[in-house]
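One chain comes next, on its own, written as structure tokens: the form predicted alone.
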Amino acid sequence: MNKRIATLGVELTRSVIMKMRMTAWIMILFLAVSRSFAANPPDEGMWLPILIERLNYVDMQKMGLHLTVEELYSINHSSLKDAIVGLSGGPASNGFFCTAEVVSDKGLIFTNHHCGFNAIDNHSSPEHDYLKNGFWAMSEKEELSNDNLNATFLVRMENVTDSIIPFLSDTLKETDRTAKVKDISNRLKKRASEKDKYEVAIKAFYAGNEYYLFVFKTYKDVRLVGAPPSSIGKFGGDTDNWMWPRHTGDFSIFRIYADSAGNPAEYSQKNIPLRPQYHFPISLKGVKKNDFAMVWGYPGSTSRYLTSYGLEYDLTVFYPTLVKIFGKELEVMKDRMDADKKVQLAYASNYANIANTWKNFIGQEKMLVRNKVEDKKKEIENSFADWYNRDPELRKKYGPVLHNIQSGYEKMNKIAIPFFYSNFAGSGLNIVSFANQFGQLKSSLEKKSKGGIEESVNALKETTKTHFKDDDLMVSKKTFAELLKLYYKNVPKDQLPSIFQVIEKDYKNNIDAFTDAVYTKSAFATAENTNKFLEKPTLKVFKKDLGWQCAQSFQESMGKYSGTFAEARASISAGNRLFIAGLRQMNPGKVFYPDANSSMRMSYGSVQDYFPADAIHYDYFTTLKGVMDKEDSTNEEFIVEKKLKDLFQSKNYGPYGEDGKMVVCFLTTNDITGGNSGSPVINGNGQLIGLAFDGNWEAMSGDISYEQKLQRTICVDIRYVLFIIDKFAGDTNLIKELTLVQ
């Protein structure tokens, strides 16, 4: 998995990405800012549990709900929210990279292909290719366990914002309130948390004016149940990814294992079977148009609150750059992973990962356009400043906003390019980031401590085992080449890091030379060359080394623009603040739902079509025989199982067929986003209809302004799940563990 890309993931992009690397002022290029004054389309939003009693409980009554809120929100007794589960690399409060849910009594849990893709790639080798074959426990005794993939669950929500907001002076400057806040909350997560019994978060809303606490519980004992091969799991590949029509059966199965107490616990042989509080009924029944339909779970990141500064630095800067960079990664990687199978196994998560991201930005870029949100957000502005400007004390209090906002943009937008290139196709590199690691190590021999040095040759002796595990010489020197000669042609030469002197001084400006004499003669090219450093390092090596001092360049380089994007971010963040509050004073009347941020929100809406251009229509769901359609032997995309085939020739589809047909997917106008991939899909009656992976491409710009005609969720129909396990891989004792309703 590509650790540049996961960070990024929660907070810039839909399902996009997992555990990206990336420092801190990363974070500021999607802050928030606001939507439509006019009342919020009925299935636009994602809200908090805690408030869904106030909020939305009537209007989902209306549309089909048929659960009373205790049975869908509750801090006292079993509820849907005890069914939702948070998947997580690392701390909870980190954030979510998908949400899955609990659908037996025994801590099974069903969440997409593509979130479980990583631990299916880590179980794969040649000789047992659980991407392109598949896998299936047919006991669990059979089930393999996972390193670094947490199960969580919410034990509760509190708004805490009057804990909080009193004690923050309006003089305090941006950094001084952070640390206030951050002050507070460590205290109140302390108290929270039960001496460590729980994990605690507390997250920000509505750009800082209110704060939510969050309790929860979190398993790491997880193991990999089934998943279909990769030609289901993944149907479709990157060409179909975002679109619709959609055939994909994207679903992975994993169980929650706990102590003999149901505690959290480490992994054990001696751990059974997760007893949960709630699991979800599965229906049988399917879907019609206008159904009622729910999703649940943990969206990553929106910007609806953009204005049309952020927005026009978005498409000017941020997605361009980043678009570059990632395709001439993808660019290099696929050229390997074609030639050589071990090669494709070894990169297939970290390509999938970048390959979704730069897709979605491409996505994004487009649709922004297309769809005129640019207008829609300058007319919010307008509309703002119509309405302080009535009024002495407003215009006094919010007439400096917008102007603020833009100048944050205006310094970010001097430096973000070659910013973007030193984080990403600078210190992103593999042998760069690897380098990083040694900064210990250095100062060790510096102060001539022994014990220090002793200890930092040891730790780094296993980070080498783990860096070149998986690592491909061809890929990492290539993509490291490519790289920079795509930072040379982009960045003014005023502006790249010392490195460029040295390539230009002493290898003619020849980068290809240079990557030859980096990749022969640096300590940190390959495992050989670092074991043997290792064994006795010195100084003069960091002194000369060319991937030292490629790391150390790209470092001084971010450092040089870090002042002014802590500038930025200041005047951004307090203007973002200023202009939500100003927008909630102004429309009093209206409900304005939080941005995602990876906390548990549910969403509503119904099962719909669409259409996408004029004269083109978009049913609701789709069938097998479309699987059948598309089926193209010669491209991996789009190979069909002999088996699939066969049941579909047959009709073989048992109690989950419907009219002679296989329904694979269907679509709904839940808003999601990142986070949500994995999310269950949820009926009336409180019953799993399906699972929700994707969005469609014609509402790409959704994450930023929703879009009410055009926006779709695109989710596998569970009735595909369901034969995809009983039918194709013969596991019936996983069907035979499900709450089954007709």
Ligand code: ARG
Contents of the next structure:
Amino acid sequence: MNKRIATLGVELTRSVIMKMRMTAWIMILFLAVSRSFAANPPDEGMWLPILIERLNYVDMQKMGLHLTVEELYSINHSSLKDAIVGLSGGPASNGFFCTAEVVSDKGLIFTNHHCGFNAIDNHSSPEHDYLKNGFWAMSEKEELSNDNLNATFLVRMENVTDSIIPFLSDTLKETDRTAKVKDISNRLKKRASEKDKYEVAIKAFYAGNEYYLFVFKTYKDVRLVGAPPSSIGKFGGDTDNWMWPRHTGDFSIFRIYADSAGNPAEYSQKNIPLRPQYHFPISLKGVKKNDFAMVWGYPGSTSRYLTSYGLEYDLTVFYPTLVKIFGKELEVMKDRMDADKKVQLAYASNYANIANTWKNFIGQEKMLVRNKVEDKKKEIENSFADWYNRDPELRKKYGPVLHNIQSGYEKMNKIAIPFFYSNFAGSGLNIVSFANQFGQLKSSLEKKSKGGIEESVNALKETTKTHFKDDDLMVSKKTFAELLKLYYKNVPKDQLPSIFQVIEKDYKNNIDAFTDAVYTKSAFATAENTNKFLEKPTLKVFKKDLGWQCAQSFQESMGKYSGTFAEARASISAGNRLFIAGLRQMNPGKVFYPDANSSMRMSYGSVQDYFPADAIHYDYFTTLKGVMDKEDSTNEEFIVEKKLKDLFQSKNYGPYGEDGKMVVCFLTTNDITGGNSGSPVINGNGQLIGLAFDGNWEAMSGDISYEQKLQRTICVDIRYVLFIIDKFAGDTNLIKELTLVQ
Ligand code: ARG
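Follow the form predicted alone with the form predicted in complex with this ligand, if you could.
Okay, now the whole complex, with that chain kicking things off.
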């Protein structure tokens, strides 16, 4: 049965059927079927916790949920939502890079290994390589503090649409609208923060047709407690990433600390483990096919209402450009990382992030085509047009929408590639981003302000220290050369920044020779050069320095294209807003879930296998035997430690095994995306059964169009996590802290 038709809604179904000229009774039958789908939504959707009662609860109960609505989300007493944690490196209003969940009454949290990766990497050195060997704090004293790692709880959320939308007239220019929303939001946020007791965010939903306010409590002392070696936590590496069947123990463990009153506090030895409002009980029972499963967390962003025009732009401009740039960066880094352990650790986290996005974009390009997403989008747009064309009023309102969106993309298409490249050069080329920080010094020199110069020099001396600390000169230099080559090859000649004229004239278009000159002469190329320059800074250097000239040239280019890019973006967002409003008006009986936007969501579904292609069946779980089968001691991605092999051979699984097997990962139909990493996977009794950590290759198009038959969430079984902690690492104290249920 094609549930996808149902998700497009009753109205759409009707128009499709009309086109098919079906007889009346089939029409009635079909409508009845699609109605029943509408009342019983499929697994698609990332739902807002405060709307569960109205939209999802009956359905969830039918599927196997035994908790009450109050047990899920309540602001009066503790509920499941109080165990959900957003992880961030900055303000909560900027969103969360991952999710974690509280698992003990002493503030212990579980998340993914790839979410803790940066923290683990930061604590690693060639002598103490926690990425390679794992890390286990055997007592609270041994737990490691982290800079810029915040753990945020949601206190409450509220629909504030009516405090914002009525004050925005339809004729407002998009930039004025944005400013007005910001203005009103700031006022609402101020009130809700209760004199800065809380962080507050207001986020747009349905492209700005609705707004919700979120009140957060953020803890800043979050310490590393445990991490398996990468041979477990990242088993399968980039080869297996985004793919099933999977055998990765993708988890790491942290602890939230608070002051003695339980309030957020900066790191201090005096802080104590947080006594949380709620923590998850952990099920030892395991999962079976069709079991109810839900995921709570902070999905980052999806584009489920993207138009066919947006899709075409993604496929022809956005993904191919970024795939090229990222691919080149990875190539350059990998060479040096393989050759030098120190470089490997310095770049590990950055490399992992880029590799993850790079492979995701490749997958999206491929699966958007294979899963025929453009046809699905066109179908929606055609029925939208059929609908508004039936009524002159509707036509007046919605008639221009798709055309406006289309011309927005056309505008963007013309400048997107030079814009991306200049943007990338500005932030991704080390020497350029570094040189960009010297503008203040230059203007002090111009003003001949002695005090100003001194102040800048002192600040820049500090910047210089940190800038070159983890920086490998060979990676910087090679990246510079290779990316300039890509730049030259991919950006139309008349859109190249002026520095390419210098390269042509003075270096006969030899980019390697130009790079050599930059890296020997520029004051911004090496710590030595910079320090020498800072001893005696002069304006003359700024005039002649090649690194500075590059920085200026890329900035100029960015300035040239960023305005058009922003304008096009603004008109596209205005169009999208109206398009989504139209779709909702066209389907009054259908519940539309909002796109992910790094706000707390709940997704529910079941444990499920799938058929990735004709004649291929993928089971819904993997076992430790599969780890042994994949072992390849010559490939760092597939190393298996002796200890794990011994445990496998002796089948020493304790209470975590099942029928002599150790389950490693399993699949659910939950609708998730990046940001959900580390999210709790929860059974019908509200117990933790796994951690969500990935999506599957065949449904890489899923952020743009949910694939009912193919889309799966890849979870690490919580029993594998416990097995690794207990039997592999021998950290039995941690096990004692948890609430285990048979
Ligand atoms: N693809 C996962 C995600 O973005 C991250 C997996 C990390 N593991 C890896 N081998 N790179 O959610």
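In this text, all values refer to a predicted model and were calculated from it rather than measured experimentally. Positions refer to the first chain, counted from 1. Only the largest set of C-alpha atoms that superpose within 1.5 Å between the two forms is called the rigid core.
Chemist: Fitting the rigid core first, would the Cα of Leu644 be found 2 Å or more away between these two forms?
Modeler: Not so; Leu644 is displaced by less than 2 Å.
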